[in-house]
Structure formats: C-alpha cells, structure tokens
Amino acid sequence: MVYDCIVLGLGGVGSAALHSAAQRGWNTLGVEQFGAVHDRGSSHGQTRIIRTAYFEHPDYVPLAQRAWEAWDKLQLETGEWLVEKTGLLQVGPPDGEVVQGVLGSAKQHGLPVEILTIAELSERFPIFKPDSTHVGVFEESAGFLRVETCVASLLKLARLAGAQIRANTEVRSYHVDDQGLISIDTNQGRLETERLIVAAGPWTQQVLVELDFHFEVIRKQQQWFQIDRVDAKYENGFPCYLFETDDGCFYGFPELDRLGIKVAEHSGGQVVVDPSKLDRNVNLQDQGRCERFLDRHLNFTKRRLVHNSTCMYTMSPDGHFVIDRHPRYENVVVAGGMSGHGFKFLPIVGQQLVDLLDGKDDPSFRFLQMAGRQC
C-alpha cells in the first residue's frame, strides 16, 4: 500500500500533524518507535504553560492566539478538559529578557498584562518572595495544558478521522525516488508514501541525516513537591509562574493532585548525545537547583519531594522552531527544534505541516523557516 501521508513520531507535534492530515481526507499512517502517549521524549510530565504575551519574540503572538482558539475547539470536540486558565506570573529584573520581552509583545499586540511591584505582588500572591529589585508581570488569561490528555485526544481524533497508527516501529532510513515516492525502512518492514511529515523530536537529526540542523538535545528534569501551603493549590488561585533569576530561569505549576506543585528549570541541563540512551535516573544536582529556587522564592516551612520525571528539549541555535519543507524534497516537511516552548502551538503546527504538503505557505510561519538561519 502507498499511503497519502506518513507521520514519523507521535509525540505532541506528530499527534497534531496526524490529526490534521487525517482531517484532510488523506490515507494517513502514524509511526511511533514507542507506545502511544509515551514518556520517552518531550511531550509528557502532566502540564505545559500556555501564554500569549510571548517574551521570546512578538511574532509568536498571532500564532499563540490561533492556538488558543484551536485548543478550545479541540476541547469541545473531545469533551476532555485540555486547558486550564490559572493566570501566569512572570518575575525578573525590569530590564531582563523575560519582563522586557513580555511587555514588548504586549505593547506591540495590545495584550492585557499587569505590571506588579514587589509590594503588589506579595500582597496578591503571599506565597511568593521575589528578589527586591525584580518586578512581576501577570497575564490573567494564561494557564496550562494537560499534556498527556492533549496528545491522547489528538490521537483519538486522528483515528476517528481514519488515520492508522503503528506503535513500536523504529525508522531506520528513508529514500525519495526520482518520481517522488518515499520509501521508509523500519524494523517492521518497508512503508511507502507520497508525503512525509517528520516530527521526531530529539531524534529529528537521526531521521534527516542528510541535513545539519545544529540542534542540541538537552536533558530536563521535572520535580513535584508537597509543601505546607493551602494557597499552592489550583482551586485556591495559585497561578503558573516563571522566574528569571541570577541562578537561572525556573517555572512551575499549582498543586493539582497528590503529587503537589511542579517545578523545573527552563535554563541549563545536560547535553544528550543519544536520546535513546537518556539517563532517567534522578540528577541530584538538578533537583538541588530546583529545591534552592523553591526555598529562595516561595514561602513555606516544610516540603517533601514526591515525584521526578525526565524529558528532553531539542534546542535550535536561535531558540526558535524549524517548521518548513525539506530543501530538496517538496513532499517532505519537518517540525523540529521546538526548544522547550512549542507544545502550546501543536494544533496550528500540525495544520501548517499539512498545508505545506498541500502547497500552501502561511506568512505567519515564515520566521520559522530554514532560509537565512543556522539550522
């Protein structure tokens, strides 16, 4: 059988692309080296922040607005609770990357954000204790996505639209012949397709060996702590947060269940040479950095580590995504280098990948293409 489209990798990006391709009416197959909704790559760990006032670059703002609409639509279609609006508190030096970036995007796009002095921040959120020289920016409409539920819902909708899935299938190589037919060699035999979407996350470079993306895979460790503060609970108004400190950039989520609050470091991390051999043992140094952040910036008297989880960032050199056609093959597209902030955009990234295969070029995504970038 020759498929209309094959999607390689069914994490966050791949599940969204599979859904979009199946909706297009294509005979679509999703190929995953692990099981469905696995915890081996980048799309797991209970939660991901979703926000609009984007400090990384103001060009993300229109994409974030479209992504919000897409998640709301998916939530209605599935009947699953995918998005929670908790607000997002971002704290850092007034001239730092985070605060300046948030305010710049908010000003350019007319977004409602609130600047909080330390006194105002401490009065509204007494659980936090920011540095005296820092300021806060609160985005009330931000929140978080339930990551595993999002991936599972996209795969479910893809199946309902006719997509097939092959789990535990490892891709060894692919080849495009002179007529454009794509052959994929896997440990389960050969597959053929007219179109290919590569959404392999940390394994992108291993699939597209002929391209040099300059991606760097970074190990990330997430921790969950129980603390003795009732105002750390989601139902009591505890927001998502991101702190730019002199010791790194840290982020976290309210207590949702018995695991407690989640905290992780957005900066730092160890380079991963082979993502298939990621060290999933607890890194005490990483854990200690998060514990020091909590002790320094949250008010509590007792904390207890409950859970750890390890994932990976696939970093592009400039920290922006790569979403583009293959430079040699028009019927091969890739989304990679999501750089630790791509999950919130999944529905529109999946649609963009399918549009690229359909000959469409959305100008909103042009700053994420390969041309003129070291990727």
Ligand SMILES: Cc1cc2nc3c(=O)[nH]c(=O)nc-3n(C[C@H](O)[C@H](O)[C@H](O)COP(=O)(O)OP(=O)(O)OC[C@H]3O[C@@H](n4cnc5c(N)ncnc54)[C@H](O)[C@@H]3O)c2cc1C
Given for the second form:
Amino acid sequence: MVYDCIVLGLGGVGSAALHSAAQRGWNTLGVEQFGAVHDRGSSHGQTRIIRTAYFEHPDYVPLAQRAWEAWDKLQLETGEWLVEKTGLLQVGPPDGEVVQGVLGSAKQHGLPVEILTIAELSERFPIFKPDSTHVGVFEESAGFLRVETCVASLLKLARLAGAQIRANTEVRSYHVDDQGLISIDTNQGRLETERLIVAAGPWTQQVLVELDFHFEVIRKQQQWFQIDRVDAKYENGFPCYLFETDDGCFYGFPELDRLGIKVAEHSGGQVVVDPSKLDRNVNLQDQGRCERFLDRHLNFTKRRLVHNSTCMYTMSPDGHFVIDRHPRYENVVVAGGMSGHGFKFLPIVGQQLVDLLDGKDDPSFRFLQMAGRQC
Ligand SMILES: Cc1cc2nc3c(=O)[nH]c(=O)nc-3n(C[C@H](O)[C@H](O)[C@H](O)COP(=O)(O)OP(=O)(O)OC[C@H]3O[C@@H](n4cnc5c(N)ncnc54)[C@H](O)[C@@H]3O)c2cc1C
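Having seen the form predicted alone, could you now give me the structure of the form predicted together with this ligand?
Okay, now the whole complex, with that chain kicking things off.
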C-alpha cells in the first residue's frame, strides 16, 4: 500500500508530526528505529523548560505563545499532566546574552518579567547564591514539560487519530521517483508514501545525506542530586532556573520525586561522531562541572548524586531550528537542528511540517527556513 504520509523518527518532533498528520485525515505511518518513547535520542530525561521571553531570538516568542496553547489543549485531551508552571529564574551578568535576550524579547512583545537585584533574589529564593555582579529575571508564567509523558501522549493521540506505528524499524535510504512517489528502504522491508516527514534528530544528516547539513551533535549529561533543602521541592515553590556564569550556562529543575533535583549544562559538551554509538557512561568531568556549579550557586550542606542520563543536542550552525521543505522535493519536509531548545515547540512544529506538505506557508516560521542561512 502507498501511505499518504510517513514520519521518519518518533522522538519529540516525529511524535508531534505523526499526531498532526493523522489529525489531518492522512493515512499515516510512523517509523522508529528503537522502541516507542526510548532514551537513546534527544527526548528523554524527565523534564524540559518551557518559557516565552526567549533570549535566543524574539521571533520565537509568538511560536512559544502558540505552543503554550497547544500544550494546554493536549493536556486536556490526554488527561495527563504534561506541563507545570513553576516560574523560571534566569540569572547572569546584566549585559550577558541571557539577561539581555530575555529583556529584549519581553520588551518587544510586552511580556511580564520581573528584574530582581541580588538582594531581592536572595530574599525571595534563599536557596540560590548568585554572583554579586549578577542580576535575576523572573518569568512567572514559565515552567517545565514532562518529556516522556509528552512523547507518549502525542503517540497515543496519534494512534487514536488513526496513525500506525512501526517500532524497531530502521530507515536505510529513501528515493523519490519522477512522479514524486517516495520509496523507503528499511531493515523490515520497503515502504511507499506520497509524503515524507524527516524527524530524525541527531541522525538527520545520515538520513538526508544529499543535503550536507553542518549540524553538530553534542553529548549532554543530565544529573539528579538529592540535597538537604526542603525548599528545593516542586511543591514548595522551587522554580526552574538558568544561570549564565563565567564557567558556562547551567540550568535545573525542582525536586519532583526521589531522584532529587536535576541539573545540567547547556554550554559545552563533547562532539558525537555517530549518534548510534553515543557513550552513555558517566563522564566525570561533566559531572564535576555540574557539582561545581551547584556548590557555587545553591545553598545546601549535603548533596548526593543519585541518577544520570545521557542525551544529545543537534546544533545548527546558528543555533536556530531548520524547519522547511526539502529543496528538491516539495513532498519531503524536515525539522532538524533543534539546537537544544526545541522541545517546548513540538505541537506547533508538528503542525507546521504538515502545513508545509499541504502547500501552506506561515510567515512566523520563515526565519527557520534554509534560504539565506548556512545550515
Ligand atoms: C539534555 C537536553 C536538555 C534539553 N532541554 C530542553 C529544554 O529545557 N527545553 C526545550 O524546549 N528543549 C530542550 N531540549 C531540546 C529538545 O529536547 C530537543 O530539541 C527535542 O527533543 C529533539 O527532538 P527530535 O525529535 O528532533 O530528536 P529525537 O528525540 O532524537 O528523535 C529522533 C528520532 O528519530 C529516530 N531515527 C533517527 N534515524 C532513524 C532512522 N534511520 N530510522 C528510524 N528512526 C530513526 C531516532 O531513533 C529518534 O527516536 C533539550 C535536549 C537535551 C538533549
């Protein structure tokens, strides 16, 4: 049979695209090389920050606003707890990329954020120890997404909308013939489709070899620590946080369960040559960097590492996503190079990929197209 649409890769982006394509009424198949909701790509590790006053670029703000609405709707549809508003405290030098970027986006789009001096910050959140030269910006409406529950819910809703899923099926190559019919070779046989969505995350360059993307896959280690502070617990109002320090950019989440607080480094990381051979052993240097950050910027007397998980960023050269039609085939679309900040946008990225296949152009996504950029 010839499918209306095949989604290649069922991580975060692919799950959202599968849901959107099935909702569009297309006979849709999702193909995933591992199992559904796995921990070998970029979409695992309990939590992801969702925020609107976007320091990376103000053009993301309208997309973030739409994404919030979409997550709220999905949450109602699934009855699962997907998103939680804890607030987000961003700390750094007043003229640094993060603080300047947040304030710039907030000003341009009229978003409510609070600027906190060190004294105000320490009084409101006594658990934090910012540098004396730093300033805080608090976005009360920000929060976190439960990453695995989000992916599982999108897949469940996609199935309910009629999508099929083939797990443990690795795509080896694809070919578009003169009539536009797409043949896909997998380790489980050949598939045919009229439209293809490539959502292969760190494997994007291996799937779309002909496009010669300059993405860099970076290894990221997420760590969970138990610390002796009750105010670090989610139920006691601990916010998500992101610190731009002179030693790198670190972020973290409240303690949700027995694993404790999660902390990770947004900057740095090792280049991954082959995502299928990612080193999952604990990297003591990365762990040490997060421990140093915690010791320097959080108040506690005891900490204990209880868990870690390795993940991957797929960085585009300019740190912005690539969401576009294939330059040669208008029935093939791609979302890649999500550069370590793409999760919050999933539902609207899924819709956009399907809209592109439907011949629609949404100007708010233009800054993420390939034209005029080195991708
Ligand atoms: C540690 C970490 C923290 C992050 N924090 C945030 C955050 O706070 N906020 C935020 O918004 N974003 C965050 N991100 C980014 C966000 O999680 C990613 O942008 C997003 O999850 C990427 O999803 P993806 O679908 O592109 O990739 P993936 O989840 O890796 O999915 C790609 C899928 O394609 C499959 N695949 C690939 N090749 C093939 C093939 N040939 N055949 C079949 N299947 C294939 C893979 O197995 C995989 O399942 C973070 C990322 C990491 C790693």
